[in-house]
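The form predicted on its own is given below as one chain in structure tokens.
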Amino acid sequence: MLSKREKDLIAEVWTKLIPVAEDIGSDALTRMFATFPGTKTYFSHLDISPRSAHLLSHGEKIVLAIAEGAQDIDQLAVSLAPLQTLHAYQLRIDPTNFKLFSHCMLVALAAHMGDDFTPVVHAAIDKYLSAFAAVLAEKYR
């Protein structure tokens, strides 16, 4: 699904964004609950304001996340087994949302690269992003 180059790409772009993690996944998080609010209901216990401590600690987990597994994506879904599991098993999380927080994500990463975020780098990202959220989703089947 990814050239070596995307993948190199891929690995790049997340190792740049990790100082920034709290602010992209906070970002995405917001952007997430406001266009998809029904996503809102697995956060019921947190607050979920923008720049809340709950969403900015919330936001980095998941970029850090993005970001480990991007550096061995041909190894994703060992890398996401803890992550499946946590997520299908105990949080319950509905595995649409893994790809309506991708889309929030990639709006997220538009924003904050600016210029950066080339055609390019769009379409790797997407692919990568894609691929994250179907490792997610795999224990659901």
Given for the second form:
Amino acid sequence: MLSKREKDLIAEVWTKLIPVAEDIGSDALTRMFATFPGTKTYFSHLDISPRSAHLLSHGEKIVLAIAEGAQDIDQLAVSLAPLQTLHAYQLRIDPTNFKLFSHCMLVALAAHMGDDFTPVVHAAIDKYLSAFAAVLAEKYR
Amino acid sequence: MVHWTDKERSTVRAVWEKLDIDQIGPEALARVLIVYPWTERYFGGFGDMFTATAVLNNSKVAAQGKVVLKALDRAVKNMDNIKGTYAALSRMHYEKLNVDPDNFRLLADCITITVACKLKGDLSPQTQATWQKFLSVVVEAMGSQYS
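Next up, the form predicted together with its partner chain in place of the form predicted on its own?
The next block holds the full complex; its first chain is the one shown before.
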């Protein structure tokens, strides 16, 4: 359950990240590949070396989707419908990996925002990312 | 037994030397309590933890956070025998404190995020990977006496 204050905070944080979507998204992915090498198996068709064109564009896509969802969290199930189908039926990514990615996204945000990534912001973003992941995993079975 | 390369040893040591235990400990423990509020069950005697501000200003949380990071210092100094180093502590958390060992992982994740807030870009993806490998060995050791 996200409070109104948390929803506002989440939207504010992600809006600020839109201009640096490429950097944040690719950093989070690079962190995930380094810390949890098993996650690389889903990207065998892409060049995932740090700062590669594929990585930057994929990272940007992810951050923009998360930022867009943050604008109206109550409607996540609707706004993420196309991504739900994509992940469940085409990409077939084991949903356990969403948790690993969420953690690495939190670390990327902490490294980017420093002390502005306060415990209160951290808690709100953690809740939002787990809600986002739960919606993505909804159609799996 | 975990095998550590020289590079991994020096990476863990380098991260550790950049940290102020008295700052990271209280903040990391506060983050666990704020982000995963059900962890408060283990700190019933700590008084007011009703809001994030109360947790952050709670002197008992701060003191306990320092204790936790001092214990982590022992792992940094005994990287080849982390399991042995934590045997008694693991037993205490199991038999006396009844702590669900999954909480050690939650705390480890919050420690990493707190470290990232302080070191920023210096906690590179590769450094993070080594640091989390170290913490996962600590988490495993803390759960080793649950049987």
